[in-house]
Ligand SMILES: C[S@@+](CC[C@H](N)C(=O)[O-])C[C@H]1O[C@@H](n2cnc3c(N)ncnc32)[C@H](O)[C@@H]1O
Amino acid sequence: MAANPRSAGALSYIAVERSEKQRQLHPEGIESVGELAASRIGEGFTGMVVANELLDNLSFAPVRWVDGTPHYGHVDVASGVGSPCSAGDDELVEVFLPRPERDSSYLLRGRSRYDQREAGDLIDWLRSDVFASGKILVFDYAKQRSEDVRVRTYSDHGRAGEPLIGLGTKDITIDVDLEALQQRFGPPTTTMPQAEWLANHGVSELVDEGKAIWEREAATGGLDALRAISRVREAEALCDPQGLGGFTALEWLV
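Structure block, one chain, the form predicted in complex with this ligand:
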């Protein structure tokens, strides 16, 4: 919205966020909804869905392979099975059980260590039921190979260790498994690091423009000049290859 492109008048911008608390933080003038139901945007939607750090946040199940059969992770209060993790007064354990009723076509046979069907189902739903034409654009931490996928926990903007310790006090997320997604949908139209995607989409021009505004208006001060010069630091953070710049940008044209 800050970029205010020439096409702005032709666009409707809808922010989708499940958490009501987060929705309340959205700025004035933004339409916020809790769910992108097909009915909300109507059939034959033409446009773009941008999922920024969403897929890592959808629920997933840990998987172990026993004699070629997937066993799915469940959490139990310690009864001597699995490896115990201390969580306050409780000892929580991960227990792996077969679930023959569960469709295992989301998994790479014998290799996947996590079942990320919710991420796959979301993309499937967008592609099959929602879009007439457009683009799905995903920014997220992702791994090219299934075996490199790991759980990541966060609290207060820092990594937060074992998922079952202090359950409820941290966000439990996961690297997006590109290999499993690719098995289902074929390769995305494009895949590249976020830093490269931003470079292709003119981040340096925006930074140069910000510097020029600052040079012109710094003397008179004002918020616009400060906002303009803060693009320099923002772009550095977004393009840092050790940080956000190393995230993956995926595009599916539909």
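In place of the form predicted in complex with this ligand, the structure of the form predicted on its own is requested.
The following holds one chain only.
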């Protein structure tokens, strides 16, 4: 909203927030809903969906392969099996059990370590039920090979160790499994590092514009000048190949 793009008149801002208490805190002028149904978007949608660090936050299931059959991870209170992890006064364990009723079509047999069906289902829903034509644009940390996918935990802007230790005190996310997604949907139309995607779409021009505004208005001060010069630091962070710039940008044309 602050960027006020030329397309602003065609945009609707809908905040999706599951917590009713949080929705009540949203400012005036923002429509807040508990979920975003396909009916809200409408069938035959033509346009673009941008998913920034979304797929890594959808639910996933750890997987172990036993005699060629996937066993799915469950969390239980310690009962003499699994690997115990201290969580407050309880000890939690990860137990792997067969789930013959579960759709395993998103798994690469014997290689997938995590079932990311919800991420795949989201892309499938957009491609099959929502879009008539357009683009799905995803920014996320991702791995090209299923066996390289790892769980990531964060707390206070830093890595936070084992997910079951201190459960409820950290964010639990996961690398996006590109190999499994490509098995289901075929390769994305384009795949590149976030830094390269931003360079291709004019981030340097935005930085130069910000520098020019700063040079023109720094002497008089004001928020506009500070916002303009902040683009330089923001661009550096977003394009750092060892940081956010190393995220993967994926595009699917529909």
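Positions refer to the first chain, counted from 1. As the structure is a prediction and not an experimental result, all values here were calculated from the model. For clarity, a rigid core is taken as the largest C-alpha set superposing within 1.5 Å between two forms.
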| property | result |
| --- | --- |
| C-alpha of S230 moved at least 2 Å between the two forms on rigid core | no |
| E17: Cα shift of 2 Å or greater between the two forms (core-aligned) | yes |
| Backbone CA shift between the two forms, A8, after core fitting (angstrom) | 3.3 |
